[in-house]
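Given as C-alpha cells, the chain that follows is alone and in the form predicted on its own.
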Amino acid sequence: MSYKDKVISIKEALNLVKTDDMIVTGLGAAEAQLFMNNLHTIADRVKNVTVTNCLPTSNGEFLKPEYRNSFNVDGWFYSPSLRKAHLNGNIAFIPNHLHLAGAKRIFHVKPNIYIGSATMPDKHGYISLSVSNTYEKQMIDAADIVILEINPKYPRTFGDVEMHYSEVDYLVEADYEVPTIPDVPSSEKDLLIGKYIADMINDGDCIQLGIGGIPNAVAAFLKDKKDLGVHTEMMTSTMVDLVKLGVINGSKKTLHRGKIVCTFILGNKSLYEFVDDNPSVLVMDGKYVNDPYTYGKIDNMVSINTTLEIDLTGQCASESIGAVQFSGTGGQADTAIGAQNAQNGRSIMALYSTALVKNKETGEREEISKIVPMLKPGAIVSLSRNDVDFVVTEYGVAALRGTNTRTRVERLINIAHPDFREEIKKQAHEIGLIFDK
C-alpha cells in the first residue's frame, strides 16, 4: 500500500472514535493538534471516550464542561489547559513516574486509538515520531488503530523514533506550526540559585536540567564550563545556547558519548531548528532514558529539578498545592534517585525559600516560607525525603545526604528566608521534631 493510500482527512479520522474508545495523544509538542482541537465536533454522537495525555499543548474545546459527558481527560502531568478544565468534574489525574507511565498505563488499559505528531515520510518511507518517544511508540505497538498528523514543519530526528510508514494505519497531512514555549526570564531569585547550583556542576560532568525560570538562570552561569554532557528527560532551549558556546559536547560521558540524549523536545522555534536531522541528538523510549538504572550508569550525572514546598525532613511537594493538583511527578523521583545512583552523582532540588500567595479570610497577597515543618494537608510527596540529596535557595545549600532529622531541620532553617526562620524553629518544637538539649 502506498504512502497516499493511507492519507485521510482529519473528519475522517475522527469518525473513526466510537463511544467509551480510549485515545492516547503525544506529550506536549507531539499531541496531535488537528484531532484535539476538532475533537469536540463528535461530541454528540459519543459518549465516555477518554482521551490520555501528558503536558498538551493544545486548549481543545473538548476540554469545556458543556462537552464532560461525551469525554474525560486522564493526564499524566498538567499544564495550565488542564489546570483550569480539572473543576469541570472529567479529569483525573494519573500517579506516575514517567519512564513507567506507558507500561503502567498499557498494564490497566488498553487504547483503541493512538493519534500524534510526525515528520513527513522520507524517501525510503521512514517518519520520525520527531518530538517524543517518551511512551509513544509504547502506545503504538499497544493500540488498535495508530494515527498520525505527519507534518513538513516538524523536524526530523533521531534514536529510536523512526518507523515505517507501512506500520500505521492511517495519515493525516498537517501543517501547523510546531508548539513552542516561551523563554522565561531569570528573577534576582533564580539568577542567586543558579550560581550556587552552577558552582555544585564540575567540568565533565552530565546534567539533567528542566524549564523555568531557575533551570535557565542555572544555564547562564554555566558557560564558563567545559565537557559537558546531556542525558535528561526534556531538552531545551538553553542547551542549545550551550552547545553553540562549546559547553555542552558530551566527549566525557560513560553512556552515548558525544551525544545529547532525551525523552522529548519542548522550547522555541531555534530549539527546534538544531535538533532537525542532527545526529548527535537521541530522542529514545522513556522507559530506557528516564530509568534509574540508566542515570546509575552515568559517571559525574547531576540532576536538577524544582519544588514548589519541602518540609523541615526532606519531603518535597513538587506537584501540588496542598492537595490540588497543579502539575505532575514527571521524572522528578527517576531523574534524582538515578543521579545518586551513579559515580560521582549528585540530586539538587531547588525552591524560592518563599511565595505570595492570597489570604482566604483578607484577599491579600501575603508571603509565606516555602520550607515548613509539615507540608500543607493533602500535600503529594513527589519526591521521599529519603531521595533528596540537596537542596537550594537563594540564601544557600542545604547538604542532606545520609543526615539525620535533626540535621536537616537546622540545615533546611538555615536557607529559610531569615524573617521565618525563628518562628519555622518554634514550630519545629511544638510538633517534636526537634528538642532542647
Second form
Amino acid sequence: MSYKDKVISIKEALNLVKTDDMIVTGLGAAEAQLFMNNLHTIADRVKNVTVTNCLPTSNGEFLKPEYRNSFNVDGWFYSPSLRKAHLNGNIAFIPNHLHLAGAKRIFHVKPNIYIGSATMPDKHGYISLSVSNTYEKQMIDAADIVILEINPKYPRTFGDVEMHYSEVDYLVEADYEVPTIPDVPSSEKDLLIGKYIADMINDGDCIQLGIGGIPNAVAAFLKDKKDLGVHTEMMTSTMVDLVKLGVINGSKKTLHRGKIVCTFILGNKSLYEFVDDNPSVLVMDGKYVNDPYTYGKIDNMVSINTTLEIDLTGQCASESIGAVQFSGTGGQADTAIGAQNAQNGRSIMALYSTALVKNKETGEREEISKIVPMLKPGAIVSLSRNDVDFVVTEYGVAALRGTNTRTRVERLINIAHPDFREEIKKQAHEIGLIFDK
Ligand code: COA
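For comparison with the form predicted on its own, kindly provide the form predicted together with coenzyme A (COA).
So here's everything in the complex, that chain up top.
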C-alpha cells in the first residue's frame, strides 16, 4: 500500500472506534492531539471506551461528566486534566513502575487501537515516533489498529523510535505545535538545594532528572561541572542548556558513551529543536532505559527526583496527597533503585522542607512541613524507605542509606524547617520512633 493509501481524515480515524474498545495513547507530547481533542464528538455513537494514557497533554474534553457513559480513563500518570476529571468518577489509576507499564498492561488487556504522534516519513519511508518510546512501540506491536498523526512539526529522533510507514495501519496528517511545558524560574530555595546537589555531583557523573520543579531547577547549578552524561526517563529543557555549555558530553558514560539516552522528551521549543535530527540523542524503549538493571551498568549514575511528603523513616509519598492521586510513581523507584545498583551510584530525593497548601475550610494557604512523623492517611508510597538514599532540602543533606530508623529521624529532623523541628520531634517520640525527647 502506498503512503497516500494509508492517509485518512481525523473523522475517518474516529470512525474506527467501537463500543468497548481499549485505546492507548502516546505519552505526554506524543499524544495524538487531533484524535484526543475530538474524541468527544463520537460520544453519542460509542459506549464504554477505555483510554489508557500517561501524563496527557490534550484538552481532556472527552473527560467531561456528560460523556461519562461513553469514555473512561485508565491512567498511568496523572496530569492536571486527569486530576480534575478524577472527581467525575470515570478515571482510575493503574499502579505501575514506568519501565513495566506497557508490558504489564498488555498482560492484562489487549489494546484495540494505538493512537500517537510521529514525524513525516523520510525519503526511505521511515517515520520516527519522535518524543516518546516509553511504552509506545510495545503498544504498536500489540494493538489491532495503529493510527499515527504524522506532523512536520515533530522532531525526528533516533533510538528505538524508527519505523516504516508500511507498518502503520492509518496515517492522519496533522500540523499542530508539539505541546510544551513552561520554563519555571528558579526560586531562592532552588538555589540552596541546587548548591547542595552540585556538591554531591562529580565531573564525569551520569545524571537522571525526574519530573517536577526541583529536579529541573537543579540543572542550572551544574554549569561548572565537566563531562556529565545523561541516562534518564525524561529529557528536559535544562539538559539542553548544559549540552550547549559543554557540561554534558557523555564522554565518561560506561553505557551508550557520548549519547543522551531517554524514553521521552518534554519541555520547551528549544528542546524540540535540539533533538531534531540529532544523533547524539537516543529515545529508547522505556522497558530497557528505565530498568534498574540498566541503570546499574552506568558507573557514577546519579538520580535526582522529588517528593510531596516524606516520613521520618524515609518513605516517600511522591504521587498522592493523602489518598488523592496527584501524579504517578513514574520512573521514581526505577531510577532511584537503579542508580544505587551502579558502581558509585547515588539517588537524591530533593524537596522543599515545607509546602504552602490550601486549607480546605478557610481557603487560605498555610505552610506545612513536608517532612512528617507519619504520612497523611492513605498516602501512596512511591519510593520505599528500603530504597531511599540521600534526601536534600534547603536546610541540608540527610544520608539515609544503611542507617537505622533512629538515625533517620535525627537526620531528617535536621533538614526539616526549623519552625517545625520541635513539633516533629515531639510526635516522633509519641509514636515510639525515638525514645529521647
Ligand atoms: N501536602 C499537601 N500538599 C502538598 C504537599 C504536601 N506535603 N507538598 C506539595 N503539595 C502541593 C503543593 O502545594 C502544590 O499544590 P498547588 O498546585 O495547589 O500549588 C502541589 O502539591 C504540587 O507540588 P509541587 O511541589 O509544585 O510539585 P511538582 O510539580 O514539583 O511535582 C511531584 C512534584 C512529586 C508531584 C512529581 O515530582 C512527581 O510526580 N513525582 C513522582 C514521579 C517521579 O518522580 N518520576 C521520576 C522520573 S521522571
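Note that the rigid core is defined as the largest set of C-alphas that superpose within 1.5 Å between two forms. Residue numbers count along the first chain shown, from 1. Remember, it's a predicted structure, so these values are computed and weren't measured experimentally.
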Next on the checklist: Once both forms sit on the same rigid core, is the C-alpha displacement of residue 164 at or above 2 Å between the two forms?
Outcome noted: no
Item to check | Core-aligned CA displacement of residue 224 at least 2 Å between the two forms | outcome: no
